[in-house]
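Below sits a lone chain in structure tokens, taken as the form predicted alone.
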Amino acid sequence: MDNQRLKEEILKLKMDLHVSIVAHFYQKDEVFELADFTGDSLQLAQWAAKDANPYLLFCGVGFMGQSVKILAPEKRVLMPKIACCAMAKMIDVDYFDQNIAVLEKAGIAKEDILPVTYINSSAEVKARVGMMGGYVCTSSNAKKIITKALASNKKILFVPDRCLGQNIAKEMGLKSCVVGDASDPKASDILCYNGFCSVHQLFDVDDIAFYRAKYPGILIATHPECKPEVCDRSDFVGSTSQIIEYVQKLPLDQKVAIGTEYNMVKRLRKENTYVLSSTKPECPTMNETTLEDVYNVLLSIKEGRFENEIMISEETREWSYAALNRMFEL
């Protein structure tokens, strides 16, 4: 089946099936023009969760389709492909838990630890976090996030991304370290685990200096998965939601080099817009998802086979709704 006819049938099969679709920024084109919701993975396991239809299809990675079964369990989530973070699959529990060893083996007492997970980790992850009495975080909350858990007097263990927990430590004025490394974590107070997003690691210090004495005037405008030191040297550092804001407020005349996933990149404008980097910036994990993987799933569910469905066992949806929660009371 070509293109333009798998996306017939996707549509027909979706209305007859009584099934909405969701699809990340980062997604390829063809998929992210079919989906009847578009966000950042919070945004969209909101939106979803709060749907009426009793199917999901969710286009993205796999921590994000378990967002949306931890807020509503009732619902059937399904995924065209479970794809995997590179970044949540770099902490389990078992990662976890070896961090606080760690972490008790320098003289820090487990009770001492208030752990705060980014929202790219597992529901197994979350957990683990909400029955420490931690919370989860998104990029653009991470801040607000932070400065709550700092008023436990406890010391912050930031998982799973060290360069989102380095950024906002910075930004706060607060001592980092990464754990495991050479520094005394009793004399820090964010001790983030060490993990990071391969794709904003693309950008560097190098690429910026390029753009600047290529264009002069050129803004930078970073998320903060990229390297501390090259969101020390942008005009903006911000969630994939709030790069998007400001860029579309610019002039159209302003050039905006943008240190993100190259499919969100590619859709904000066309004009005087570039990528921050030598390579395409493209995430593999989300762009694995195709036109056939959604129309598989959907004939799944007219079949009843229910391919791809996202479950979560009880215990860990209510320890990681715990943590999502006190996200939420803020």
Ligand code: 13P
Given for the second form:
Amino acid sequence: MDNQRLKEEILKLKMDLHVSIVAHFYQKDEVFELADFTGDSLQLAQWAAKDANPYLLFCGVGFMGQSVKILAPEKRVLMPKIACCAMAKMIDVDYFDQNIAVLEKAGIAKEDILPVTYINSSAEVKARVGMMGGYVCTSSNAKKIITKALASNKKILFVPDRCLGQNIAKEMGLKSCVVGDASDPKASDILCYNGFCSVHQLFDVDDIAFYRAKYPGILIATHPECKPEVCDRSDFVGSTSQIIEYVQKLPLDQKVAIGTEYNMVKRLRKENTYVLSSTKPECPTMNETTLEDVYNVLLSIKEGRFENEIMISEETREWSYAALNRMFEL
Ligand code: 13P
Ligand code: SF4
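For the form predicted in complex with the ligand instead of the form predicted alone, what are the coordinates?
Below, the chain from earlier opens the complete complex, with every other chain and molecule after it.
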């Protein structure tokens, strides 16, 4: 089937079967255009959990689909591909526990640690955080959540993105370290797990210097998953939806270079907009989802096979819900 035909078939199946489709900003254009709702990871979870349709097709990465299932267990959540975010894959419960053990060895008692997990983590890691009274955060509310967590007077163990943890610490004038590095964790407020996003690692201070030299007056907007030295030199740092809002408010003749995923930057604004890297910053897992996958999963709903359905055990759901819900309560 060609793309036009596939799209028509998808829209028909979706209507007949009462399926809603949501897509993250990093999805390919042809998938993105089909969605009932598009957004950043927080907006997608909020919208999808309240949506009335019984079936949800989530075009994004695994932890995003899981977040909806945690919030709305009665909903059948399916994904065109169970594509896992590479950063979320950098931590599991064993590695989480090992980090706690390293901190205990350094003289910090487990009771004095409050974990905060970036939403880019598995349901199991979120559940571990939930059991310890901790929070989930996203890139759009990390500062707010960390402010709340710090009121406990405990050390914050921030997982899995060391860059987001370090960037928020800097913004708030706090001390941070990476667990396992040479520094004494007792001297830091935010103890970061050593994970990162390989896509956002591509943006570098040299790219910023290049664009500033080539186009004097250009603005630089980056995602907080970028390295701290990159965020420090940026004019704006924000989540995907915050970057979109920032760029849309700029005059059309204002040049801007953006440090986040390729699909989103290319779609955002045609003129005077640059990708802040000479290497194509495409998220491999976000780009796995194709129109064929969307069609095949819809067909599987029609045939009662329910391919790529998100399943979470009740115990994991309960504890991960506790961590996610603490975020929503704020
Ligand atoms: P946002 O919450 O800003 O959409 O970020 C999700 C993500 O995976 C960025 O790499
Ligand atoms: Fe994960 Fe990075 Fe892809 Fe975002 S861009 S989904 S953090 S691998």
